[in-house]
Amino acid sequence: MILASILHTTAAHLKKLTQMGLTTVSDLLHYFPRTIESTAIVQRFPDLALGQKNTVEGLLADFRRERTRHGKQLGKAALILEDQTTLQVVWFQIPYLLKNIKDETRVFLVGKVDRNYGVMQINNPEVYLSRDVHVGGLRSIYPESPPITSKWMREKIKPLLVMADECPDILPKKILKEESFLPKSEAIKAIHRPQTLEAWEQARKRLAFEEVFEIQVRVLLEKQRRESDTENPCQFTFDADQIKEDLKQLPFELTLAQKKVLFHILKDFEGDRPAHRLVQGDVGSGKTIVAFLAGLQVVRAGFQIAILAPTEILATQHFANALKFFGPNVPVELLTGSTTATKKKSIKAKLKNGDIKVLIGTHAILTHDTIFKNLGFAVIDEQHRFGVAQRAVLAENHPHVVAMTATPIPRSLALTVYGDQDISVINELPPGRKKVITRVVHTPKTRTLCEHFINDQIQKGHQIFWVCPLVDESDKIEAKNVLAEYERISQIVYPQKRVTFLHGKMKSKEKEKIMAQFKNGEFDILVSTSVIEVGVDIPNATVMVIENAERFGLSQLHQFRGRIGRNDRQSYCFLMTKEEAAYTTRLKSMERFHDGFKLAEVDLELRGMGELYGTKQSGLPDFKCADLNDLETLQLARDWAVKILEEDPSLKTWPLLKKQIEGGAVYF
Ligand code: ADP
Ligand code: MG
């Protein structure tokens, strides 16, 4: 049923409805609240709680408007409760209820109670006149959306609610039975309205199930279909003594965790499907050399690989080492945004008749019309840089996928949306690093003394990065940023020094050139912005200066402090920000730790999953009631996906389940 007929309420209203996604009953209904707070009622002086929210029922008198020193207008009033007390009361913003407010009117106000030059004050209360679905038991608070309140989702909510009754109950019957669960219709009312806080959690985790229960059936079944739609086209027993020569041309050992991911790697193409693994390795565990070599074996089998970058600076840096690596037998090109059109369709051309072995690019690469001749193997490096949409482009290909990522994948995420994936872990880091050191850098005379130690730091013949903040979405604002930033250093800070900067906004060709002439040591210094953000190697730059440090989740940190100490010489890291604890305490866990596991747990915990990993790209479901934290009830979803799926692959036995899954409309 469709909300806009049903509803009594406003154009604005019904129109930011539609906006956030909710334009029937069904989808109302299942528009979770994020919590649920009490509304009990105080009556009598002595059960008020100082400090906190209060709901507190009396008679309002002498109501007034006032004005402030500043012209502001105030409404003020006496609440005189049940023992005849009473509570100043304080309005900065007036309530419409109290427009035309008799003396002695009972009144509910829900507010927090303060003391106040020695009086019990309540300020800026919400206003009721009876017991209503706002006051005297639990209330729902819902993720709010001016103007869409939790007030008016209350209010609006409360009749629709026998409606819950039609909703059909995707549960297959003995899960409900067997975990006793509560019907969906009991959940969807309980959530809404509870009559206690163990009702309220029980539904909470019976939709939470639900949810996630859901997720887990598709990401299954899409396995399964991986599984069981394609073979493997490039199928091949890898030659291990072959692999030992190659590894004696590297001009390092592997580590035993690289070792044990090459061969990960390799075993999986001797199956029967193509794979698709997640290898999660810290910034500077050497990923890409594992890369190389599995692509290696894979060319010399005959087919070509791909090797995809978030951007053109980094999909650059692996064009030169693959160059190297692969020797001169190899014929390796790279394919960017930025390559002429020309140079583009020769690419292509030479794609699809197979005299291009290995292909790196961007997601320029990603288009219908990039066809290759025999697609043995795609690395995706950084793969949560790239949309999920993206990703599938090279599926169409049916190559062995392996995606890289720094960010750490905890056993929530790997529980439920990469529960399609085998998942790899270089869980070291090559011999000999030296763990960067770490400052927050807040006051005036800390940046004095830290601008002189990167003075000496270059007249040891060291390079420095200098990251300017992303201003926000625009790369112009950006640029500018960089621009007045290099203009500081350059004139200011370090006029002796050679400074240079780099943007998003310059031409490809000239960022190019800038990192290779910072490479050789041309310059001292690079200002640049988030463009160097991910995977870039220098291994003579020894300081990292973020300014504006704040700005930056600690994972994103941490990826900036990895283009350093990337080798045995001691590097700093300087997290440039304001006087504000707020800040600081944040950016001290940079100096407590440096290992990307456990800073992305504390930024999980301060930030939230969303931030951490961009919900919006990666294709991380928003959940509505079910917490990635809440590891039980993600196993428990899990294993009953598993137990429902090899009773019926086919879901014929639970019709409305598969209908929900096949993306048909199972609500009214
Ligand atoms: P990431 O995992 O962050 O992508 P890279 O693949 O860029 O790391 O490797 C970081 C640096 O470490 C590179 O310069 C690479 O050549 C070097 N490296 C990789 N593996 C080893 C190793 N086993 N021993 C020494 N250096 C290594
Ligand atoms: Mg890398």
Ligand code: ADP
Second form
Amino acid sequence: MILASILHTTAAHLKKLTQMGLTTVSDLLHYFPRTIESTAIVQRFPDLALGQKNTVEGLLADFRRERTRHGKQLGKAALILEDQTTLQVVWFQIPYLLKNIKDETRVFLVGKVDRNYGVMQINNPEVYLSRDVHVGGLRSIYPESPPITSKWMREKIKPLLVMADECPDILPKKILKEESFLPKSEAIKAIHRPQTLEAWEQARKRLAFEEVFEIQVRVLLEKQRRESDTENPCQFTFDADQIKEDLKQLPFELTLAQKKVLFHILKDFEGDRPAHRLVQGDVGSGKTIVAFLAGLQVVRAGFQIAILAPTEILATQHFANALKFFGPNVPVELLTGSTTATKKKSIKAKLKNGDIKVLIGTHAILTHDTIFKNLGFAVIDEQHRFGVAQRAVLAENHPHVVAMTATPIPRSLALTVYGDQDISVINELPPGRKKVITRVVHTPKTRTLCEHFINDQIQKGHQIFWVCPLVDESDKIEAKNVLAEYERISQIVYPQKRVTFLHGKMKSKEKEKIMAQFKNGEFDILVSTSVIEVGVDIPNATVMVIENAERFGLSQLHQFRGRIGRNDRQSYCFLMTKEEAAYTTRLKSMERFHDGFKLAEVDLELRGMGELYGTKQSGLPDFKCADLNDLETLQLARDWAVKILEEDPSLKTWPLLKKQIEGGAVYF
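Structure of the form predicted on its own (previous: the form predicted together with the named molecule):
Coming up is the bare chain, nothing alongside it.
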């Protein structure tokens, strides 16, 4: 049932609901609260909880409007409690409900109670005239997006809960019985309007299980389909002696972790089915050389390889390294958006007849007229930056696929979302690398000291990355922008230094030119947006400055930090922020931890998966109830998914589950 036909609300609210992906009654009922809070009513002064949110009942008296010395209007009143004591009430924005309120009207106020100059005061409270969905018990708190608020959600969802009875259960009955789970309809009612904390937790756990279970069934079916339908067109046994010779030719020795992952990939080539492997490795751990070594064996076996990078800068860097690694006897080509039409046509012709053995490129590879003669191995660098459909284009050739990521994925997330792939981890950095010293800079004094230190680094011949969250000035977001920061740094802070800037709105050739100049040492400072996050190696850069660091996730900050410290010199990362709270809670993790996996776990817990991984572009689910730190539920869901598919791989026994997995709507 369409919400627009049943909800009494404004056009602005309906528009926002559509933007949030909520268009039907089912969508709204499946928009679950993120938490709950108690609104148990307090009527007597001794029962008030100082410094906390209270729900207070009493008579509102002497309501009046006043103006501050700055001209802002305040609302003030006295609340008379049951024991005849009073609370001072102050509103900084006067609620519409008070417009025509009579003196000594019984009200319920929800707000924080504090002592202010000896007077007990409740500031800016919500106002209600009766016990309803907002006061008198437990109430739901939803993810908000103005004008959609938790208050609005509670009021609109309450009358729709009767329709939850029409929501069928996709979980097999045996799971419901053995795990003592609530029926879906009861769980939906309990999570929106819980009677007790225990009831809410029971509903949340049941709904979270269903979310993870559905994903597990999907990924296991995908793996099952791939393994049953596709034979390995690139099957060969690798030569161990040849591998040893290849390793001897390297100017450095691989870490033990790199050797293990290389062995995993080489063993994949011997299997009956094309492998899908996810290689996780922290920034600077040496994933690319492992891919090159594995690819060399594929070329020797007579097959082609493709390496897909998310940006032209990174693709060009891979191309330059590949030319050195594979040597003159292996034809290597680069295909990007900047490649001329004539050159593209030539490359695609040579690719089709097998003359090109190694193709490196960006999204430009992912066109249906890019035809390989015998693609055996596809490497997708920073795979979360490519959509699911884009990655599938390469998979049509049925090669072995290795997806690489420098965004460390917590075990819980990998277990849940990447269950159809084998996972390898490079958890060592090459020997000789020093940990990047990281400091949070949150006062004018420490910023001045930091700028003096940076000047000293430049005097020593080192280079500086200076990252800002915005390109241009914004009237909606208070944050540093590249263009203004470039002016400040080049004209005021370091007028004698060579400063340039870079951002995503520039043309590809312009960006490449600036990066090449910076890499060649023609500039001391590069002021940039997050376009420098992935892949670019500037060995001479020893300092990373990140403005408004609180606006980035920990994993992204770790990615930035990984652009420096790529040699034996000591490097430094300065996280600039004005927010004391950000310093004391989240950013200090960057000072403590240098392990990307640990930071990813902290980030996941603090920010949620959607923000951390960009669910829409990466194809990851946007969880509503599931907690990826709840390993018990994740493992339980996986165990049941395995068991159900072992009993009936076609899911014919469970038609509603089958319909849901195949994309059919089983809801109303």
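Just so it is clear, the model here is predicted, and its values are computed rather than measured. We call the rigid core the largest set of C-alpha positions that still match within 1.5 Å between the two forms. Numbering follows the first chain given and starts at 1.
- In this overlay on the rigid core, Leu429 has a C-alpha that sits 2 Å or more away from its partner position between these two forms.
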